[in-house]
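This document opens with one chain alone, in structure tokens, the form predicted on its own.
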Amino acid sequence: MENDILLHAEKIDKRFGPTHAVDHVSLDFKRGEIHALIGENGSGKSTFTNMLTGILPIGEGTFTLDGEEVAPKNQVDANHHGIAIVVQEMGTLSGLSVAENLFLGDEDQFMSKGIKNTAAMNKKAQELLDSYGLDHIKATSSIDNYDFEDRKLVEIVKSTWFDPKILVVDETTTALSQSGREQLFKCMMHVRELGHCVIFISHDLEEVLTMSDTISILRDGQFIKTVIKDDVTQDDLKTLMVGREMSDHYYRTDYGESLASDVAVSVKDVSVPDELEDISFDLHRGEILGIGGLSECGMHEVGKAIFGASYNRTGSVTLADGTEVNDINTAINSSIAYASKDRDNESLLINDTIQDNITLPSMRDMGHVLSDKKLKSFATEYANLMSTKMVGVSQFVSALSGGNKQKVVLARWLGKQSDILVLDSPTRGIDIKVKADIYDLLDKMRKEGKAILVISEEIMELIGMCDRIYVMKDGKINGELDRSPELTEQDVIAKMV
């Protein structure tokens, strides 16, 4: 029925130069539903919702919410219309307290005669955090005191405390541990129970089918189809997303290969206060070594430690030629590549061009004369190798979708021809087709003798791609599992908890 429609999008259109990011898309979102929006990287999902939430201006078309046309000027304006978003990347502002982040743009409620009642703001913020079960986060503390996951949880509170009519969740689950995901899902269910709507963007099709009621598919900026989740399978969704049938055989099919004796990196007694305790292992040439665990197990700190980015690290990271890696410059000069889980803040120059991001670590290797033509050619080659959807390499990285940003990260290190790759959450926010391409690329590099460390919260990724898996718990290695066709998710989980 028409009165069930909470939000109507009419011929929404957006161009970036010659790129038609969203092509006259019309969609209805109903009251009391979780409506998934899926598609490959660059299909237009985030551009569509960024226009709805005020992050981008609307190109053409109209959004009508509860019978009223809305065109938010910014995210705060969108909030005032009852529209909120939890973004994929970091959405809190450094230098502010937790409470200041929660009420950014809504400080008027604490103002009296031009003076802000900070005590009242802190009190309300702590009450909200406690009500979400986040009492370990203190309203008066700087947001910089908290890790990526806790900052995402603060964003969830910020986006839902005022009961928005529309909540957009854009690839947020990829940044969260299982407990964080459960907290997010609880909030999504609450929004639905209030008779409002959640627009849920995710590349995890199992998650989509579990959480959503309705699913709409975009492809190359165009609306393809809306389906009821009970009427489709994952294979159906894959076909709708890519326009052809997709194979499930993403992973390696080889078993029983012996490891090369050549050790590329030896990690010995590495510790980081409150993060890691006496971590030791060898990474061999021609090996994909996996590290997994729950989000707070310390696994993400391992990658930083190897790349020389943990400044309070003890212990040693030693290369085959005896080089000790204690800083980032040494790591890069020693042909080590590192892709961080937090790509916007740690892996990319977000407000710079694709060209500059890809060429930066390789400039020393490209000769003394660096013409713009040479740099452009180099960047274009590796951006195209990763099938990056872009206007051109002069486009700013900030304008790319999350998945295409990740492609730029990988293109950068492919261009560098690194021998040792430390990849933290390499397929986070990546669509099915590109995920398969990345797995093929990893297998190819393994066969070329490169040493690859994959840190991942996706258990099947570890089982499917790795020769060995170290499972971490409480900052320590809690078990080692060898590649085997009999290895199951339960075997890995048993070592995590």
Contents of the next structure:
Amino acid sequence: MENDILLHAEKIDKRFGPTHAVDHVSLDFKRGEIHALIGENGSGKSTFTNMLTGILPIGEGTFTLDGEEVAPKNQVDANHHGIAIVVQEMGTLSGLSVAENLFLGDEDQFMSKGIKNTAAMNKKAQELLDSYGLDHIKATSSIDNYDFEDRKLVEIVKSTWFDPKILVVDETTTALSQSGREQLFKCMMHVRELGHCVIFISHDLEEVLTMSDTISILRDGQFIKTVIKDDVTQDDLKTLMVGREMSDHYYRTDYGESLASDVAVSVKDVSVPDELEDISFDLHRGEILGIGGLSECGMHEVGKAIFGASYNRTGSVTLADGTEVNDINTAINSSIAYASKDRDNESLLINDTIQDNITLPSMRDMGHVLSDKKLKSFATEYANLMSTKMVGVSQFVSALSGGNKQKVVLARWLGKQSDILVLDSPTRGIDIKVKADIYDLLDKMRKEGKAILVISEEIMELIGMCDRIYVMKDGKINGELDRSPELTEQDVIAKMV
Amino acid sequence: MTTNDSQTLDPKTPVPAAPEADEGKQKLSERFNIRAIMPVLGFVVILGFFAIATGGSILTPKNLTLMLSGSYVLMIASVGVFMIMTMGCLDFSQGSMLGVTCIVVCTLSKYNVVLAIVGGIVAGGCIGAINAYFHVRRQIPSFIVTMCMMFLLRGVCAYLTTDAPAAAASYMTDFNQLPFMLGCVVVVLLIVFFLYRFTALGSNLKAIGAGEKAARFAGVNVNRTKVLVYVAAGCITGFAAFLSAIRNGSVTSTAGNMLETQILIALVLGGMPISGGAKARFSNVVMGVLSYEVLQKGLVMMGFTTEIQQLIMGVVFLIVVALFSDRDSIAVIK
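Follow the form predicted on its own with the form predicted together with its partner chain, if you could.
Now the full complex is given, and it begins with the chain already shown.
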């Protein structure tokens, strides 16, 4: 049945310098299906869909949509072809109103004789928002008045209101809370019912299995297999993605005595205006302490507050030796490490080499005169310790995949011999293989007596890895849960909302 | 030929990956090497062009010496701006700063030569500190701060030289000998090269240029480094003013005019990325200033008038920037 096929990709190929990101991938997408695209980081999922949606130019090969070849020049052009995408990162422009964001690049429909009819645009925008049940968002107000989640929802409206034939959802769910996800899934089902196709990229295999009809697996830029949802289990998918059997353990498996010993960091009455209110807790050596909650509950600010990076902080962060941490340099000198949720802007120098990124905080310990050779061997040692996939340490970080970027961040702090690790969303957007590596590392460091604070939006990760979990809500700690095999997702969610 | 090379060599933007970038490791290292030798190649091309255009007369020892002696001030002043630009900042106040510090040097030279040198350096450092104060503490973009400073100092310079040019003590011109002058330049270059290459300073500067926020989160003391570099650049220009006073013997209101632009053109000719960051190399300074000097002297020798020279310089600058600028990160100039 030729007619079933809505979109056909023929030998799509893309290289970034030495990296063969997508290797002659041919795929069919049918009408009325949600087609998941899964694979580890760097397997080429995003590159593939970015070419389809005009974000990247097509290297080689063709996309045929409804019998017509398409090669979008940019996202707006793709929209005109009926192809839309909800991207992984923030896709709205601050400083513009909600309506302006909704019709960005597509204002022509409101133009008459060269003059834009703003009132008509606002009216249509509000109608659209209302029809999606988002009447709490006002079309005329600035996008900056809304939080990450609402902006993401605006983006979803932006890419679905014109009933695209192909909707790409690229790793969007990790940024959304439960209600936001449901909203997104509703939109996806709607597209499917119209007889169109959703290309769904996600690392959450459970979600993939619930939502999609067909699943295609990519590995190292190559197409591996397309399977029907009902024929496979999560483990099958994992095996296909990694290319070998995954070992059983993924999270920690011990439930005995906690190894926690003396207090490493004592957080007392910490407040940040509009973010945190009177947060107090102790982080011990030898424990993994988790902080969870909805994405806007203030938990990400806790990490910054401990690292001395938040403005207007009151209250105190005190170390075992009595040192008060009020700025980043004191934090680093006192052996505190911090990995930000905003990896590309706060954790890493994207347009710099792996070597510089790893050695930067450690240089002060290497004496005054530094040779390139010394720095290089240092960077190589720790990058290899984290088994970072790279051409060499002189490679730029911007060319690495999300998981490898995070490995560089961790290599930096391993090199600095940090004893207190504050990790915000350590596995955000990272595939299962690197995830397992990171979990192993955390467990190892816990046994070495390091103090680890994991801030995460992934509830299973908190339950699986942490000795204790603080659940936050509206800038306050709303409950404490201890490690136990009986602890369920529901217990945590109950404290979150 | 510059055009052709630049296309294959531009490794900055990851997006337009050329299909011929096939051979992985081998090719990658090749690309980096090309980038490293590019400024040298540019210099050779410019020199070769003028050697032919002037019938070889640009290569006579006399003209070579002339070119070298003309580059002292530019070379030294460029070193400071190089550090500033590595951080992704700019400094337009260098020219008028040179004028003012030159007046200080000339005035103090009537008492003592050591006092003159120290005075120039301190005066430059103070001006740099003012730039840094407004940029770092008041959070004003550096190019606006230094642009204002340029006008301000140009005014000061004109005011102080209204009645007569400030003349240096007569013994000053005795220093104008090749070994001494060249020695001063080499010492400054070596000191900054050492600091840039073999201490944490260089990495910190590049880190700030590559991403200020991430640099802060990696423990770079961004504000302190910025203040340090602006003051250092001021001091270096103050020292350049000493050499300038030796060469000219006096200061008029136009002293150091357009120096800031010359520095910018020279650095860009030398392969310096406009927005700073990890790709800034110290060799950019040396090769850039030499290329600039040859280009300028060559145009003079070919008999172009000052107006036409400026026009050609402007065109060259535009072409080089258009070919080499890193459009991904151009928005981060501070």
